[in-house]
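In structure tokens, one chain follows: the form predicted alone.
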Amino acid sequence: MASGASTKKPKKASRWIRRAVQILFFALVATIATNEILSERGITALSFVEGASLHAICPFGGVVSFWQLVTAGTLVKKVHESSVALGVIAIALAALFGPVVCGWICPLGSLQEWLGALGRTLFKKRYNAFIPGRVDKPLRYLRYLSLAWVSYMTIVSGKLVFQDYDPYFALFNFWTGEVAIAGLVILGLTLVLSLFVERPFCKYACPFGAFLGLFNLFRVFSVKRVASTCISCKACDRACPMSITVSTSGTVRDHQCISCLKCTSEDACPVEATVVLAAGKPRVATTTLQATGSEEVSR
């Protein structure tokens, strides 16, 4: 056999499991809110789906709803109580293991990080570094300025103003007449700057991811470099889609990591249990060699 082939890294079964749990979620979305629309036009709906709507299945409607749901005892018009316990469960999830609702689930996520590896194949080694790091850095924290808004506004109308805006609305309803104007725009910027930019949205404008990333701060399992076994490869940072230095970190604290994974050894990394997601101080294993790991990058 030749060597080339017998030093070849395997795909790792990590990544399709999280591929296939984002085009399920993906196709299911896209069921849902298809078969609404179908529903509300007299025409035949699946029963496994029928009920459901885009707004019982959204977490962020029934986060944004806490405050009426406490103070008055009612939700905010159009979020059902689904959407609280969806909330509920994402944030129990974030507290956990982070934002695994964003980096998983999400349609938008998802579609945005697809339209990104074809922006990677276009642009090669210029994808993701259009915009300076000295631009990138304070514009990720607008998405802050927008949950602020978007808070603010519901509390004060009682009204999913959010829905006007959203691109993730928009991308399954865009055919129905029914989304605003503005919706549209965003999503037409949003999937057009994919190309260019892994995640725009993400990054700086998206409210709930904005929300679930304060959990970063203190979750439960995050994602940990172990020093001592690192190679410095910076595969993680070039693996990472929202642009996170793993490569430099003992434990990953940005509030723009979407657990995801990809940065992890059960990825990109090439060294055994060295880039891993764990609660405390992660176990480094016994038949891990640095010399092992630069052999392989090498090759």
Second form
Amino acid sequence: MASGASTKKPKKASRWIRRAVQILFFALVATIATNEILSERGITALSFVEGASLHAICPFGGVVSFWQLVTAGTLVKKVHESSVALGVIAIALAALFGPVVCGWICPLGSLQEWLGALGRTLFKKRYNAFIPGRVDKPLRYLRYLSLAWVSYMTIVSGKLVFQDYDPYFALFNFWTGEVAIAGLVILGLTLVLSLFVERPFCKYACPFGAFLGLFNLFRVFSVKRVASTCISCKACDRACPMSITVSTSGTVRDHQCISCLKCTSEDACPVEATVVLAAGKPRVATTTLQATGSEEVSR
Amino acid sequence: MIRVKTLPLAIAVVAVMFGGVALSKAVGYWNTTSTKEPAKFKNGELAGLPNPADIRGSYTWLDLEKAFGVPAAESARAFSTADRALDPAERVSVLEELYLPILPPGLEIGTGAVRLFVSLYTGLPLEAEEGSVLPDGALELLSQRPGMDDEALGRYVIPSNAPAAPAPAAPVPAAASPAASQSGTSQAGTGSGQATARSIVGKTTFGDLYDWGLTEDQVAAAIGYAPGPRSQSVRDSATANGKEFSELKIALQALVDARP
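How about the form predicted together with the partner chain, since we already have the form predicted alone?
Next comes the full complex, and the chain you just saw is listed first.
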């Protein structure tokens, strides 16, 4: 790992690009789901978009239906073919880039992140550090219990058992009277905890995030750190919303990575082309002392 | 090393997502609503006929007319309340909310009641939910059907002084249904229509079957696949395995009845 001065990168607008994508999908999902509910009540205020139930545009419904689809040729109640299509798309994206659905598309993830910005303002450095590491680390595996339970119950019952507990469903349906108390409570807890912990539901409870997180183990494009140019400033560690230690990784294979790219050289990392999203092995960088005495990375 | 920066990744994410949706639309797989065509009975005399058990809350009265031949306007009127006249184009899922403040505690009129109503109207068999009741308008409409057994319908009347715990489930009796009596089709586990301590109903679990003396092998042989865990209901298992609950019920009830 090289130390000392390196090529400084210019300021980039990468975080605004991701934020724009998040806003796009949040608005799209909210409009589609709201239009469906309003149209059921004879109101056509949002008829400029195609209405669909939240279940119809939730890829997780498609994922948990795979078993029934394969074994019985039918879908779980309330799940439609569109969910299966979205599930396949989410898997394809995850195989390529990791859980970008979590980091770029999921409206609940985005909302937690936006609330987190408020929490960061309120608590400064204490934000996202309230839970001690020894407690936090095992808690991260809770979402696999959640995934196992949801998958098992869906398979044996043929019903969307997670709906009653799903804060994502509650978020867009809280005003309809169709949301179970448990779902509302979990949504409320998620939103409040987001002020203290970054993406609490994603980290500790989301079954879909757990499923997509498995793709971090073998995704094609991964977050990679070029050790030869890294200055060990740990800016990547501090930037990671999922509290992953990027600064000691070669290739980030942590199951919690959401491919938000906050750690990369386009955002937090101060050194150009040192933390990147890439496929293949990082090329070894060589350093050359220039006549001016400055050190420049040549690649 | 092939590097992907933020902007190309954003474009890829949006393109794959919308492109995938467009592709699934192009191949005809994109479907965000149910077809409103209920599953059909697969075996026996009823093979090919629509199954009332598959009616969903998203069905409208018009969908029911199309699928089962139950007149939409009359049905909507039959389920209307004094305060609210239902539109035939409305979803039947509105019933639960509509009747919640009207019914005594422990009783419910929702999609299950519509399934029961359609079953009684058409004579197609159905395992009624426990404590099923029907609104007076629906019972009146059913009583006008030729051959309908008023006494059998009586069990679905909303009790004026309802107990906290509703009456046990009663399968739709063949005698109550004119079409069934006319066609001679038999109902699953009808008998007297009264649930006994060892009657298989919607909530009967595999654990109940074992407690009644059946072995796992017997159950597996009767249903045609490995049974689920003890806590799983036979109905849920049937749904998950693409089977008709009514068919499994007949086979299992015969085994249970054969036990001393």
